[in-house]
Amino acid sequence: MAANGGLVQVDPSSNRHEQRSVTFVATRVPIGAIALAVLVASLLAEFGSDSMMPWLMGAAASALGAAAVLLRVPRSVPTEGNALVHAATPPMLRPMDAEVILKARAVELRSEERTKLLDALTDAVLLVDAHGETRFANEAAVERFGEENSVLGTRRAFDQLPAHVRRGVLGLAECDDAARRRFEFDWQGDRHAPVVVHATRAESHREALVAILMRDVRVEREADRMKTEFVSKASHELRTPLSSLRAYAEMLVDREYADDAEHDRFLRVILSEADRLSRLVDHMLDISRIESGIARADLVTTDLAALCRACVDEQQGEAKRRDISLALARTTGGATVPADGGLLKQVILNLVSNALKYTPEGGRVEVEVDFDALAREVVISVRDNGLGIPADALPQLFGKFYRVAGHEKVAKGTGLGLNLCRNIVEGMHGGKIGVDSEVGRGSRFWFAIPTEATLRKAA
């Protein structure tokens, strides 16, 4: 092995203690030596004589030469065995310094993926340090506080907070381990934007900061108050029908009865109001199934001129009864659906029912179906001549436990059959419902049930 760190050429039959090298160039050449031997070849040519200017010549032309060789010549690394590996002439990054700069991209790289996370919340998230100046704000924080109040190193953001939140985070920033607080205030005043913050210390190079997430919670009190609601109503429901049940048990036990006619009249009653509380329970239950995603349409190919025709035969000794005029009005052909047939036909029966309580004697209730071939869904409606709604109450109609102001003393009802009908239509089915109405005229309520998108939907 040639020493200076010269190129080797190893024999490979050779072993370690008889290898034989030989160094074609020294890169360790003092330069020194380099340039003495150009200046000894300028002399000799300056002053020798003519026969010798030839041998001179050649002499300073070879050291010139062997001089920019060896600054143009890279260092050659040994490897093992007979290769031998030359190092590029570009100077290449020693191992340390490319570590450091993949340590930093990587870094760089969590930082854009942490940042594009907290800018993905819908919460609105603001870092500040101990005297309340911006450090980081995502996009929620900046469309809560305004652009021009997010400005990282100002107070402004963290100025809009209220006074006993801001002395909060500022004790926050005080304390010497970790901590965190909640908050509940209403947003700049508005009783109507609740908001909920939590606070927690955070440390970073030895300086404190404080993350602060802020959580509108509009939505969720919004469901608080219907759960509420909801509870009030059905009990209030409930206790209706079972009120009607001891009343007249009551009077049975008690003999209060004056013939046998006012005593079947009793039990007639009984046996309607215990009907009564088993629809009430039952719808309130299929709701809930509905709702919490438990109950499932069982979609299948149905005709729905069928079911209709089905379901108006079904009525018509109601409807015969309260003297109204009932009918299949209108059928068109392509009404096959993909969709659940005894759902259906539970929303079809609720609608002619209603349509039945509230069309005075004499009136008539139609049924159609009609095909729409833009929107490819098929269309049922249910027309009345009957009572009509009043404008103000057709937003809330669909509702739970909603009943038409002036409607109860008509007909006895749970205020469920719609909401229940709804959450058939659009929520197991992607259909649609709605209704057209007119006080004094009657009412025109319809569903709308896709023939392709159903399926789709439901997977």
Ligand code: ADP
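These numbers come from a predicted model, not from an experiment. Residue numbers count along the first chain shown, from 1. Compared with the form predicted together with this ligand:
Each of D224, G430, A329, T122 except one sits more than 12 positions from any hinge; the exception, lying at the hinge between rigid parts between the two forms, is D224.
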The other form holds:
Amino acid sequence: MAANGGLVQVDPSSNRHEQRSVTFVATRVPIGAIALAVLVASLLAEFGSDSMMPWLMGAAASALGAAAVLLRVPRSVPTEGNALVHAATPPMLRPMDAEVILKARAVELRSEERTKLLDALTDAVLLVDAHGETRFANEAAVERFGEENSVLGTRRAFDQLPAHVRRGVLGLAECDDAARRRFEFDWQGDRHAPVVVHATRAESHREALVAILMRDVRVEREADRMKTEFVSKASHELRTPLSSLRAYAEMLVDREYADDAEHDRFLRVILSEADRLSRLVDHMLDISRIESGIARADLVTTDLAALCRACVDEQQGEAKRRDISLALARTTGGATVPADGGLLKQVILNLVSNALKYTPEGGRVEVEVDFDALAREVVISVRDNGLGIPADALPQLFGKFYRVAGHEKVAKGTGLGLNLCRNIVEGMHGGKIGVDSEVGRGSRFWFAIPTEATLRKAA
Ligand code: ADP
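Would you mind giving the form predicted together with this ligand, to go alongside the form predicted alone above?
What follows is the whole complex; the chain from before opens it.
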């Protein structure tokens, strides 16, 4: 493939940088090199013969060599038009023409900078001609199409694109003006993923080229999917208490109650559903504030043992109502950590309230505070001897809107409490949260907050 007076010289076995850098070197073998080769050959031949021929050849070669040195035959010079594909070896120009040399060097430097810039992109960039032959491939493109398919001057990279994209790209090359097209498809290569391709027509030296930019949109698609899933789950969760509120309000308006006692029961249902609705909305807002980085933890030295004691005291009434024993079973000295007391109190209350909800009457809930000297963190555990959680449910437990099958009959909930706990512990305090559980025996929910020393070390 001829271009700019040179040939594409690609050795598929050489590495890619070399391939690209030797691209447009002129095909002319320097005369000096030929002369030197002839001279060396004639000198070698002279050892085996005493005829005059080698001497004559040697003299001719010397003359040719000297002429070559004087003339300094130039190799092809890259111009700005083919800046993407350039000669790596500095062009040799006539010494008199300093301006030309400087201009060529400037073009070469600019070309190197552009190549470096394109190589720094995580998107694949491919430049093809009107036949789909590769003129340039950045590092991301070589990685995507494969080294063997990125050889310049071949259609191998282009041929890996789906037929409709190939047709579109070739169609662009035939357009007159700077046209663009966007394609979206599933990349079928080893890194199977949704990709978006932007193809733009360009022109170099009146030759039509098409720049193809390919972006892996897997992460964006996953984020979109999660957003859609969140919205649909959230609407479903909001609709349940709303329909219940509406139904009971309608019964009250239509006086569909037998007596005052039923009238009061309907009102209590409305109150409890309204509470559930506002809890749901609060949890959703809290989670979205934390995930979007709007909410900030106010980390001050906090005594977690004192915080646990306060939570246990606060929940004592609810425990008594359910006939469950609730106690702070173990504490340790030195349980102070840099933490946002208000947020961690929310976590402890959530775990204790869950333990009370999912433990039958007569059960036991215990809170423990430990100091893990090795990991340098304070560990809070909330143990119950309640329903327990099946092993297959454990991985989803801290996800959004997840509830263990069958538990909705035991207690009302939002399925967001544990997700909020994880966000507060891991996202805002750099801690860890987890659970050990066995169906029929109970659960231990725990979280660990790093002590000040650990935080300082990390900073
Ligand atoms: P919910 O508001 O539904 O309690 P959570 O996110 O706090 O939401 O909890 C998610 C699910 O985890 C609960 O619906 C329940 O199925 C299960 N769960 C949480 N804590 C316990 C526990 N101590 N014992 C058994 N199951 C629990």
